[in-house]
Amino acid sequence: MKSPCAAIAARGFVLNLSDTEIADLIDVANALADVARTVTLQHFRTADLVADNKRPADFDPVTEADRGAERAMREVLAKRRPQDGIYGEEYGQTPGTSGLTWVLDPVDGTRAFISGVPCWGVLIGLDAGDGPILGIVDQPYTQERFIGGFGLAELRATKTTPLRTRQTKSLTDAILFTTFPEIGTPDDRKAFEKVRDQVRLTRYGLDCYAYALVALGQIDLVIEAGLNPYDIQGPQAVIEAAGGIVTTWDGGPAHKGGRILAAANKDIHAAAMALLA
């Protein structure tokens, strides 16, 4: 396992963090996940859950679980890391002075959440300016927490399990996930279908949980379009810590969102990107 300092240097970051500071950041990330877990479970599978529509043109639901979980995480950060910035899905951006920004999606997969399907999750990323250096994908209902960064790559559940991505070399042996069959624009869909037609198995609808499965070594690829930074930074950090690769479809940095390709290893990433591009 690389030292935390080596891990940061390898990605080009110039932060000088002591072991104590790194331990505090990891502890804060877990504290954020803890409070979000408490809030979201108060609302999950309840009869009185109300979903408002943020985008009248189609359906982009938001609930009090989304809003309440983000408020709770922001309260933790106000007490423990007031110098850091925050970028949350529900309450936008709050500038900081430290060079670090907590990127929060309190409920990724609200459609699944309001349907009672336990594939939604709480996403937490710690962005140092050029991408996440720490991330969490937390599934409160199954009590699974995937964490990656600063030398960590593990699933914390009933027991702690190391995260390691698969080494599948050929698309013909690969398992692919995406959330929506009607991915992106018509051109995006055509590109996605080129990959879909090559892989062994394609499945749909797991939201952020699919990214966690890449890190866990269960699947090989997640391909999506139209993502925001808060949709990808937490999963990106976890997958990269487990040995995977997360970029845009043309191989660029993924931390700002857009069309995203998450792959278990460089070979399967290259094979998928060749078709997407």
Second form
There are 2 protein chains.
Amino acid sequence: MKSPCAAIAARGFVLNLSDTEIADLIDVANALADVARTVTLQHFRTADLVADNKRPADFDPVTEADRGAERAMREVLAKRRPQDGIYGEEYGQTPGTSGLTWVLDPVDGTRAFISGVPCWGVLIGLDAGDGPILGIVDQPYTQERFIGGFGLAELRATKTTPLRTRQTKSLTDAILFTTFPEIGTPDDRKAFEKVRDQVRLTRYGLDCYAYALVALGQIDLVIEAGLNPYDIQGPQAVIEAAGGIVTTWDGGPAHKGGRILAAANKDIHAAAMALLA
Amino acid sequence: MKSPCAAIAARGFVLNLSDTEIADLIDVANALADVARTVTLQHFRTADLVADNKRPADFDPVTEADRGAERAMREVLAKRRPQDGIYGEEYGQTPGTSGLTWVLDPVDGTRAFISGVPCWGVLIGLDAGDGPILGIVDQPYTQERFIGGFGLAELRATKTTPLRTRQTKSLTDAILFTTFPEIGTPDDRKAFEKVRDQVRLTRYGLDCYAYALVALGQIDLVIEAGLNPYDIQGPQAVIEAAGGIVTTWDGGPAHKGGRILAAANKDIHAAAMALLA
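Given the form predicted on its own, state the structure of the form predicted in complex with another copy of the chain.
Entire complex below, previous chain first.
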């Protein structure tokens, strides 16, 4: 397996992006996060926030924060990158001509959002067709922006901190996060529990913030199931840029979603994958 | 049952506190939260943070952040309120002569703390013997302070927001938080699941922040088990001051801990208690 930094660097190679274009892409990614931050915070913890249900069988909420933030990001892209495709959670796929697609989740963690929890986020991935070459996990309420790609791996908050994953070698020393028991099939859950039973500490329910903590070198593993491309491409780029590995449970490419294993390094990735198989 | 505001106001009545002494108690409570915020943030997300294990059978971490923050709070109390008792998670009970006891949890959510999660907190309760008459749930990283008691019910952050619980009447509209599946016996969990199966949305793993969200009017229920007095007295005062109800699962007083039900109002409290019984 290539080193993770090599994996992210190798993607989109055929597009032959110039330094000027790379700088523009980074600038646009930040502009997207900026507008999404503004729109989402206008709705957060407001009395008139209405959660509609996208999936009547259970409760899959969506709000005007989700929709408004995606519309605002689409307006930025229409102006600055009309040649790129868009794949957003709320408004679907818009084709482009450049070979690049912006993969957007305007509010990852809508359940957290409607509950007033601080840890929902805005996810932005720039897909080169075979996976993200740039990603942002933005945390509007805590004003933390995790960005990775094109040589960048940073947490930008009141100060800027380099992102670097941990070097934990053994599951018995590892910290694992997941959104189980909320998602996944019973079989998925059984596989997850095999890892849970080995690690030092398991924590639940943090949505995208958990991936940011892998990149920040605070935790070692995130295991989830049933993800969409827009749930993972932003976090994937950030973790890979920080030295971690993100694949499906069987080691395949992660950018299409599904059952996802994000790990701080190749040792802990291999140990978890052996139990999930 | 008395209204919750009446319940908190009735406690400590025999102590006959003057307005000057009440102002001093509120000022001391804030001073405690201030020093604990400073000490805990010095350790948060640092590379040299070491988690010792208090309970070898599983993993019950404690760090220098916990110990240092409690020592700092005890220094403030030694200087400003030597007549009061102290009951702290890390250094135990110190008797006083005033009839008042400061009940301190320097880091509620140490598992979250060592994982880099933003939502751990500092809990401060002022126990009049039959329960708290003042409480703080402080969130150092997000710089949010939830305070309740002596007529106060506020979130103090970049702006000050009044705390007021929700008026949700039915479990089918309610949002429930818990630290299950991490804590509680199998029987406790079965009872919890009866409520979980009725509510609109259940979320996991937020420690004391969940109680703050009840007070803030964002969610309706927190159900937990195995709590200590220092886990609940701060949150209890804040929720009661905001109009909510905090009892044990069988409706008894909550200030000694155990199995705790925190609810936004008496209707939702009664509905949850009927299922937990």
